[in-house]
Amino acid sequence: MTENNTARIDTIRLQRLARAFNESAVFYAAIDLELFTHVSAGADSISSLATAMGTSELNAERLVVVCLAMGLLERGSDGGLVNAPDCEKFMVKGSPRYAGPWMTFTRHEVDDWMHLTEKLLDPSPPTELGLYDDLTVERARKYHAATYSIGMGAGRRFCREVDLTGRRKMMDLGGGSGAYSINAVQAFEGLSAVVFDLPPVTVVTQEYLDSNGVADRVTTQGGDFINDELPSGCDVAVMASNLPIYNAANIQKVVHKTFAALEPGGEMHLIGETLNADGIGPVDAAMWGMAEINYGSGGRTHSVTECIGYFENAGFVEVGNVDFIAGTLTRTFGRKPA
């Protein structure tokens, strides 16, 4: 008899994929809840949670089963419950990095995405800008407490994997919050930097440098980048976490733009969401263009391969490419010949 070695194709993946939204709905209740935050300060049973969270044990009871199953929560050595290792990182509300407004930045847009059919076959022709079409001050005052509650680690991890000694003046295209900046001024004596961004949203950009301390060593400058002129005098840009926002020819104008702005052997780093080489995942980077259409930009996922090509491109010489968060974001970067 031979033995048949023909993988099993079943319809498992496909059932997790359908009920997907009810993992979000779950991680959602529990930052609601402030679960993670009550497990952090002791509450290591079903009764302590009920009571900590004010539900029934039942619902408590629940609520932690799927938690253990989905990795959230843990059984410590004593049998007691415990936070994974992220959750306590970032999930603990009070925490330096809690980022429970980042996890739950996009939640208003579940009822968009169940609607995705309809949006796919709207023959109505994308905008430029998108989510920041008559963007206001307070729309961008909320939208930037997510991004900056997510934002000061990335801008702490820049500055670790990239040497700006040296550097006088740093360019913070769409630099939002500012956390690229104030984390770079901070590390780098000597360096200064603009954040170059919409004008509401240099208005949130100055609440966060006052906040930090650093308004003498980081200005702002309202305007659209594809647009408008970009700050002068700066010998090293970025640009991060706004990549999927734009089409291919805004991204290739503003990196030939930047080029042009920087003075001779200044250095540029593209922060992004980015598809694998051969434009094949990750799921992450995917999901963030086909997020643009909730927005009705004409965003969409750029791959590692297009990238380094803006920047070859503008002529931009020694470009590369490196993770800076893996499966999440790459770091595109080059520098204008002296």
Ligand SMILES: C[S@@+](CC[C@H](N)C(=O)[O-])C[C@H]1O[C@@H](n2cnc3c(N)ncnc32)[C@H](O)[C@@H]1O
Contents of the next structure:
Amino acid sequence: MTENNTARIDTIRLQRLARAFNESAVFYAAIDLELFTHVSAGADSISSLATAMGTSELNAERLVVVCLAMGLLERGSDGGLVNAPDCEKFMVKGSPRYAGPWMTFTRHEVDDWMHLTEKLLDPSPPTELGLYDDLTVERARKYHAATYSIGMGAGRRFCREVDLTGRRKMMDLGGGSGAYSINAVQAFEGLSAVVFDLPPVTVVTQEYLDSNGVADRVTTQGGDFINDELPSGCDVAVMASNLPIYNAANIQKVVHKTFAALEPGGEMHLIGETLNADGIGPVDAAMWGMAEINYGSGGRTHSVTECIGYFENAGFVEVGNVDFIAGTLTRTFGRKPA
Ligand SMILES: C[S@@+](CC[C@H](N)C(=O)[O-])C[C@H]1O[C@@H](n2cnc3c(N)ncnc32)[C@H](O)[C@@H]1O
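Switch from the form predicted alone, shown above, to the form predicted in complex with the named molecule and output its structure.
Every component of the complex follows; first up is the chain already shown.
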């Protein structure tokens, strides 16, 4: 190998990591100041944005320069500012796809993350429910305003990818706002669903079922899927976005219980942030497991290999795993023999 093609080792990546929190702060400020909403409404220059956001021109320029650099804003063919396609689709307030509540869902953790070293050294034993200990209806309502803003899209995607034609009843474990159930009963005629979640959450679930006009086909059941009995009479089970909250023993336990509760021939889908089969990356999945330290839970990220193992150990057949949202979520599936 000649010197020219020897990979050069430098500090660029490390420097970026040392200041990566700046990017979150800029994104949060852009959301607070409704930057993307103003751009979508036609404010396409620094001066018009300064007026719309209520900042000085200097500060509007600073924000625009960084957002252009981060690829959140772009220059249109006439040189005016436009939103990047994802910001236009998901970050414009008032749009049905507005995902602002989800993008700021973990903002309250900022201070905790800045004390990660102390938390890593803390010898206190974890609790089972972590974040969900002492959950109130009010906290659940705020929490699920955020999960609903992203979950409806995920629920739609699930129904495009999984054909539930002919299925009769779905249990939606940790179903939260009911996003998956709402979409499923709308997409598949004859299907009903039961959202199983902690009792304070089911109060909020009912509000989403009512506002989506599906309360006649989706019911709720309050309980803890680790320790309580699961709904009966279901031929489909979905468990979405719960995985890093729990350790391996508890996930295995829920998968076992779901297998036992399902009708013969029924199917289970476990959607969650998962590590690749070799346990290395993606970063986003790894970070959801790390985030559990902020809630004192015993949760951690699980790999695709582990998830397949939970299903096979429980007795499921035709077990597989596919990407659900590349780089973040995968879907593990299996069928209970008839
Ligand atoms: C991140 S939310 C996901 C909600 C929904 N599945 C979705 O994808 O939009 C996780 C949900 O799991 C519920 N959950 C967590 N642990 C639970 C348990 N042990 N029993 C029942 N529900 C639980 C939480 O209350 C919360 O509603």
